[in-house]
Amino acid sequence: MKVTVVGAGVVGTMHAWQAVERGHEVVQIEREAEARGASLRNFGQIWVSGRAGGEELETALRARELWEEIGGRVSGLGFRANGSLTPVRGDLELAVAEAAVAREDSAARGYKLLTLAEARALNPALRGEFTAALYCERDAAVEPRTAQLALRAELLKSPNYTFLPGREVREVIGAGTVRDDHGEVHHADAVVLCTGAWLGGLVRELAGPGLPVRRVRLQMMQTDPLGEPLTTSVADADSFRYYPAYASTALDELNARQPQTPTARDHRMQLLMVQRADGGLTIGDTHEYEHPFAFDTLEDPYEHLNEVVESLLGRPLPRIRRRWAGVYAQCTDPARVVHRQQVGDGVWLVTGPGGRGMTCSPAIAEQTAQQLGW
């Protein structure tokens, strides 16, 4: 079989690497010189700690099996599982977290509640005040700016994998033949358009106007090296609320007598916090739902993830390295993992991972190639 992969961020790159893994032919094209969207600007989490119940949590913990197979393979990913930790202060933000252990699958996370010396213990770089901690010992980390980098120097070793940078797919003119702006034409038996939060052009034309997916606009930045380890990624309160795993009567009652400041509320803020590979820590984050986004970066956000990053380390924050906003592509029903549809006779479209496309892409490409039939 022949597979065209269009698109070379880590949505793409997984399906790329699906189709070679069941020994097919695939030829990836990447309008760019490398793919420079969310699957870089992101956090290089592996987050299983805040899912939905039911498909969206089977298919996290299906991707987090799928990347610490391909991390054993692929060093350059820089997988570790390394976990979580969400420090809470006071009754409560305590109580949406004891509420979370007590889920039914509360287990196949890895959750645990930690007094506040067992978190220290756990991550000594948390010097600062809070009550407890809830502990995902599922959640993992890879390295997002180098990660596709790595798959694709693998799947350079495969005689079965072709890499174009630089091309644009223009048309589809045929079953399975799309053609690029080079006017060449590629033929294959399935094509998969995994092109990110870029809606417009090709993408609307096939998929039409109803397309069920927005973009989001998000703000992060990354720090110069700590000088001591963070031996988990970190989340703080605030993700309660925008983690459908956390919904319930003791986050009705977080949210009605404890509000988020109005920075965070306004920018819809939450903290996660992972150390990169360097030293460096990756924080974050913003969303952004409305159209058109802005071109800069605002600094209130920026001011609001300092304080509460100092507040959980006791310490000052080494300095910013560099700023950055990125967007990414989310379905706008919340509970669909992924929007996929065929848009064409042997054309597919996948897309709209919003939040989760670090985390699930290699089970939504195992998906989508069980269900081609590839």
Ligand SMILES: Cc1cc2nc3c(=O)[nH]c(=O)nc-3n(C[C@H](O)[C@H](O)[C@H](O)COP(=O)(O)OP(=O)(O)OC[C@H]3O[C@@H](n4cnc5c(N)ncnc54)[C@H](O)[C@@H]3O)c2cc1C
The other form holds:
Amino acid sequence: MKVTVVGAGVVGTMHAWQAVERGHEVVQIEREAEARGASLRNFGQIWVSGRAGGEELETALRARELWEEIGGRVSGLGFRANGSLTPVRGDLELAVAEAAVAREDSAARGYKLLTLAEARALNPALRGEFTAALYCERDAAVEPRTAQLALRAELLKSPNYTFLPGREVREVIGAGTVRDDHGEVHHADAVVLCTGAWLGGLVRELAGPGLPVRRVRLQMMQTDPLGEPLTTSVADADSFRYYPAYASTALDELNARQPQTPTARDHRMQLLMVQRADGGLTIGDTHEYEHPFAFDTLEDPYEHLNEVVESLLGRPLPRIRRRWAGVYAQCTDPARVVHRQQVGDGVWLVTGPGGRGMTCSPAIAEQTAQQLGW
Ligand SMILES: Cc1cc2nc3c(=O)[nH]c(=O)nc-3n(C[C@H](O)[C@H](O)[C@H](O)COP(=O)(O)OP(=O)(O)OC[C@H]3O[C@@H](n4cnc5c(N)ncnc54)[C@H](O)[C@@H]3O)c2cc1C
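Can you now output the form predicted in complex with the named molecule? The one shown was the form predicted on its own.
Below: every chain and molecule of the assembly, starting with the one above.
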């Protein structure tokens, strides 16, 4: 069987991976010399903790299993089962963490409520002020800036895999057949469009104007090396307000009685932080939904993140080395993990995994493979 994958972000690369694993002949086509979209710009969090119960959690847990398996083969992914801590302060935040631990799927996530001393024993870099922490043992991380390169190097070991960078797929001209902007035609039994947040052009022509997917823009930064290990990923209690796993009456109380600071509220912010292989910290994020998106990055959210991180680490943040923004595509129905749609004869579109795309992509690709009978 022949498969054409369009897009070399994590969703496309995982589809190529699944197809090659099943012995199929794969051509992966990428518009840029290398992918430059959300898949490089993210935290690299394999984030189980905040997922909605049911299908979303099951997908994330299966994906984490696959990441670990693939990470065992591809050391350049930097897969590590580092877990995460969400430090809490005061009774209102503590109650949300307690409600999370009381969930019936709590054990599957590896939730545990830790005392201050236990949290510091697990992650000694957290010398700031807090009273307890929610631990999620199943959270993990990979290195997003190099993950696609490492996966591709492994894929290229197979004679069945070809990577064609610097080509934009412009048109579907027949069953399983696409034309690129070099005028070359690619025939396959299945074409999977993993074109991320590029919802115009080819995707709009094929899927029509009513695609149930929207675009979201986030601001991020990365510091110089911290000079010590940050042994777990870290979130702040504002993350409780955004992830479905934390919905509870305790969260309603928190929102009503202790709203976010104006900057955090205006930019729909939470803190997520993970240490990179070089020791630097990737820190974010904001959420922008209204178009047109800003073309530049704003300082206020960075100042807020600086304060939050310094209050948790109990020390000044190292110099900020990089700032950037990224855009992902998210299903407008929050209950849907991904938008998978047949958009032509032998042509499927897979997009919209939102802020969980890095986490879920291996399982999303596995589901596509199963649905398409690869
Ligand atoms: C700042 C930020 C932080 C995030 N953090 C996390 C996180 O920690 N954990 C998590 O699970 N998720 C996270 N996400 C979400 C995750 O990064 C995305 O869901 C995921 O990367 C989407 O992957 P993709 O392959 O669909 O898209 P992309 O990575 O954008 O890849 C799509 C590719 O398709 C190519 N392309 C488009 N059209 C064509 C065409 N016609 N022909 C050829 N090539 C084409 C593009 O050039 C691009 O390289 C984050 C996202 C952002 C923006």
